[in-house]
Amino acid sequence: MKRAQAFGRSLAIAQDKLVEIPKPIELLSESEIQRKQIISKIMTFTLEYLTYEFLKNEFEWLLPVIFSKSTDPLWPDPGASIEKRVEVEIYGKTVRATQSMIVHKMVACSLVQPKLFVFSPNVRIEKIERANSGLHVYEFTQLDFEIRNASSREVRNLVEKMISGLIKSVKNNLSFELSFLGRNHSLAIPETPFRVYDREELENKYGRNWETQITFEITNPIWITNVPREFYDFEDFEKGTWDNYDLLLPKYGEVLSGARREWEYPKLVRKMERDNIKQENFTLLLNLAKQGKLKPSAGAGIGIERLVSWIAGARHVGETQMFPKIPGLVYDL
């Protein structure tokens, strides 16, 4: 009863902003269980489709990393909102829960596999107010991939083909499920190529809240380029631009973040010093770059839960998780 009352208070807070916080599965009604089953089926179909596409394109499938001395610093990305970073000590060393496997991808792509993908768990303890956004959870799965010597345009072309193909296949094979969710007619097969916007262009038009404004105006996925971000995204110092890209979905916002990567030692060090990044957390990456073993690459990470939320028309991204991980709420499972 206390858990149900606590959940009710959380729901009341969320309803002030018209967002319904997903319940733990033991509190679901029969109709809510049916909805959960339908969304789970869409999740399964999405995972199967994307896995097949990457394997068909000769990517190697890696297993995820849970703890590591190095993980994405998520800084100075202006979109980051991290309450805390999970650190533990094992064997006398401090390791961190994976926030993103970007460093691992860069190293593996440089040394072993020129084309790789991985379904990576990401632990990002978001600030509690993001519970009500409907778009954030503190633990999620990211489909990370990386391609040696690839350009940004090549990565975007690959993603556009996969996303459009996925939606077409979902509509052809899961029409009942989409109808049940009221999504059959409103979910359109995206037109390709997706339109590309420069971040500066949108800031000049909409101001600081450009992402929220454009997200609710678009009806087709769009690319946002030139976003100042972490040290590993390629930056042209002379032009003052970044060779990176985010994919935004109508009403659901950013679902993918990616870039062409930095690989030259002097640039990596210069950017880390500028952004106050602790170099000791990325010793291996810097040593490989110094030795000329870090290779040029490009890639991205796709948020699986947010992608499925868009397809299903979910009210909250936590609906796509069997065991929702809502900022500020810790259920038993």
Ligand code: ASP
Second form
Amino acid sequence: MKRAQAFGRSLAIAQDKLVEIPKPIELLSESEIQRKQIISKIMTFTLEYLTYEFLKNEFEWLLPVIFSKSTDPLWPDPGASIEKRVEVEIYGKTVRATQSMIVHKMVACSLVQPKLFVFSPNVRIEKIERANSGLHVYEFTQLDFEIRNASSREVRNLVEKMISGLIKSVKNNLSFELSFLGRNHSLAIPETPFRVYDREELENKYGRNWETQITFEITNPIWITNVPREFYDFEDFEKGTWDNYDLLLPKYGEVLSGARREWEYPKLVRKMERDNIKQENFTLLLNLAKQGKLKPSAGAGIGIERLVSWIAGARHVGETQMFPKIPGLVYDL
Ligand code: ASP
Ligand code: MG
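Same protein, the form predicted in complex with the ligand this time rather than the form predicted alone?
Next comes the full complex, this chain leading.
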């Protein structure tokens, strides 16, 4: 086992710790199987709770897509460390494995379904060094949602209610499982509203490693706003600020990212040119924007494995997967 190293953003759990790499299913000992079963129970509970919350709030439930011409470019994003983008040819066309369903969300939300959610498998072939971060897997599930005409504040309020409600419910219903994992006392019901921090202020206070630093200081989840990243997050050119947000969990770091979105054609084109994003990979999105059919929206995506990792106090996010997808390690299943 290698000593964990820090790799830029979102590396929290690895700090000063040896990270235990999750084994493939066929190598688990009896006690490891029991631990897997317990974490799996927390996973089931979490999926059920969140699904019910979205349905209660009148969201429509979409099924995910795997291959499309357009997917999230994951660039520029200070947190991205992608070794390879999966592109294949089918029927003579180049398609990409979903890195996130952001483009699909924006389009579906504009044209058909003003409130939607989807459990979406994301393929992100992370650099091998990230195996030791404890936070990265090369396939994960994002609970992605989008709301037409919503503000950032509305999205954050909804998420805060869901996360604190979920933890309250986990504590009420799964106390045996939490005790087994030694998490009964250390997992507190988050207090709402969560504090909101501006990324620029944190950078000034803590320097380049602000994210790791603050992740280990907090005891309640917090929001980080104003993070420069992909073209689809709303940017105020005059003020030089971004209307977006990340949710950070104590010791576990980023579990969600989201934003109010760009919808105006000239801004989208200007940002893609600036960031060297190939416009031909986003033809439909740009055409809809040009015709005024793209609507303002806001949303976010919750990393399900990271959320469950935090609840369970997992040593590595891959522990929450029945078939761990650890960067650099390709198991049979
Ligand atoms: N799901 C994110 C969003 O809604 C996109 C991402 O995966 O970074 O903004
Ligand atoms: Mg993003």
